[in-house]
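What follows is a single chain, given as structure tokens, in the form predicted on its own.
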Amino acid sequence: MRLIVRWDRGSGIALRMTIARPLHGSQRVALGQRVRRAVQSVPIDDIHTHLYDPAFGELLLWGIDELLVYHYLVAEAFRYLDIPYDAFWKLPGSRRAELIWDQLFVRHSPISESCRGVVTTLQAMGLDPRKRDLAAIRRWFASQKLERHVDRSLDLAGVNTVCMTNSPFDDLERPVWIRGLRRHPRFKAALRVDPLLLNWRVAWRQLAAAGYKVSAALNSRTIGEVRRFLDDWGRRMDAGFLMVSLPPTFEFPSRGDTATLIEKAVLPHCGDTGRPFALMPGVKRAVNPALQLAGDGVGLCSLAPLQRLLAAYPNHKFAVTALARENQHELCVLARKFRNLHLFGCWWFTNTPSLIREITSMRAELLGLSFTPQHSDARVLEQLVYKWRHSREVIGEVLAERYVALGQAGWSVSDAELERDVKGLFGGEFARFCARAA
């Protein structure tokens, strides 16, 4: 410790203040290691994925071919492939996987984040990707029993639970819910309302076919039936929250169908049930339609509509992740101003180590511990392994820097406090946000 003496000029009394000496090198290293260990060991509740409970059968994507034909890798492979788009999509899935493997793992080194993720996953599963033996990898996956493989994949990722993205408008998914299913305890549900909000001209006919007394006109009767639809499906799924991905052109308030349905049906439902409404703005659909699912892009969006929602509905809970990097700072500032806003994850095109580092640092500096730094967005089961291993590494580095800086300022943190903090970041804060009154 060093001593600084200050004098009170009025009384002439010397005031003595002790200042903690900055951490020396070995202390900084030790504290950083403690933080990284805490991040590596914390069980995670993954609050947004595109995975399915095994009871949904073929909707749960898994295995090496699914890893390879994931739309991130499809878009990257077409940087090299000369084959016409339509010819590629006419090929069997296995042949598409072989083309992608050849281009991204044989002819070129797999240095992109998505390709490195496949390598990380194979290594974690006990396979040797250095052999470049796709046939042997396929045989290994074919030998796995799905139920056991599901739990092993979650365990390798250090994931306790995953939240699905569930749509009653999906013709393959809806019948499973209607006939009933035995739920896997580690798979939670979220009610996706994109088709309802973004394409009402089609959605109202689907609701009518399902027995809801709706029409194209958003009159009081139709709105009441949409409310009933949301209540029915929220209850059937035991949905934790409602969610929608939005284009950069979203406006609120507005006379358009999307804003009208949000104002008159979705928000009243959320208010009555206490369910948060998750908004994911910034998607530009079908920038290149020939790439199909891989053809979506990103757009900078105005956050003024979100600000109006937060201000107009202070007792509602909104969870938000934005797709564009350029929206992240303003979003953090909004979260400082509105306690009914919870930021989560580095989504889609921001789910890369460099941007995870930048965005997580910004959020920690502005919001402390009151956010959820990441969700996997996994679409293929085994992606949980690499997405969480890579994210933990980067987030651990960011948090180590923050806690070392805190130590330099004169604060100490116990192992129990570290455990408390990281549990909050990796699921606990979101659960608290969902449970409490806004």
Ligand code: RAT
The other form holds:
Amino acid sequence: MRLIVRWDRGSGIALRMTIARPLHGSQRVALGQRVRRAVQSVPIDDIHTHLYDPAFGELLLWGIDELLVYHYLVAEAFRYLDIPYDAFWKLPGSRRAELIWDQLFVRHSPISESCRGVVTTLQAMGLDPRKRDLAAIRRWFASQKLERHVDRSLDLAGVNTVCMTNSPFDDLERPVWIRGLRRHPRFKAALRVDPLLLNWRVAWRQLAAAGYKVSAALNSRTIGEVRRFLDDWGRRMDAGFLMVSLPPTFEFPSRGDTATLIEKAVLPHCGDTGRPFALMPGVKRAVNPALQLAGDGVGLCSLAPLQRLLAAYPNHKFAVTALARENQHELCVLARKFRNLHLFGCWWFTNTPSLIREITSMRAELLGLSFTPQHSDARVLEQLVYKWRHSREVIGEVLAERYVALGQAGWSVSDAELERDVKGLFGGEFARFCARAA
Ligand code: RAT
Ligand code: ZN
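With the form predicted on its own already on screen, would you show the form predicted together with the named molecule?
Everything in the complex follows now, all chains and molecules, and the chain you saw is the first one.
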């Protein structure tokens, strides 16, 4: 601290002011390193993935071919590939993987985020991607024992638990739940309700086939049965929360099926069980259906429907990630106004270093530590490794800047405080939000 004494000319009284001394260059570097280290070493609870508990057998995707046919890479490969879409889809998975490898790693340098991810992952697993030897990489993956490989992948990523995306509408997944399974302690469940909320015309028949007394009309009996369906599946999965992705056309309130089901079935269920409702607005499904899973796009949303939900249901908990970059600022402002809103993740097309940097800086500046900066959205087990390595790097940089600026302003932070803050960001705050009384 520096003491400054000035004379007030009017009164002739001495004014004493203490001014915080800015950090020296070496102190700034040391503080930045402490922050980055805390981010590198924090165990993560990954709150949204598409991975499955190994008890689901083949639904848990892993290995080099799955890494290569990831839909993010399919979209990129088609920038170069000139075969017809349907010819590509008719090929066996291994052949598709070879075509993608050839286009994105052999004929071009893999500089995109998703391609770099494959390189980071291989390197972390102890393979040498520089050899460009797909056959050798395949042999290595083929020799792995899944059970050990699961723990190794999570450990290499520094991930403690992953949350799955679980759908009672999925014909492969549903029977496993119904048969019963021994849950892996590191895999948590979230109940995904897109088919129910976005395609009621089809969903009601599926519910009816499963024994729920529903009809196409959303009358009180049907609504009661939808609630029973949600209760049954929430319990069966021990789901931490409910989730839905939403198109930019989403409206609330509205007389449409989606809003009616949210108002009359989902929110009462969440109110009774204390489960948060996670909303993911901004996806335009199948803008190019020929690309299949890779064919979804992004659209700017009005956040007015979300604002109305937050205001009308102050005791319900809403976790939100938006797909459009242009929605991020308004979303941060909404989170300042509504404590029942928890922001999470840089989702899908925003999961790139430049946008993670921008979005995380904005959130930290506007919300402090009360958000979850990232989820992995991993669909293939080993993607956890790169998604978290890349995200930790950028988030560590952003936080280092914030803490150094805070140091310059005159604050100091202990290692225990840093650890507390970082744990909050990577799972702790979300857990606290979920546990909050509804
Ligand atoms: O990121 C993705 O893999 C997308 O295909 C979607 O699954 C998205 O994350 C979602 O949860 O809808
Ligand atoms: Zn997802």
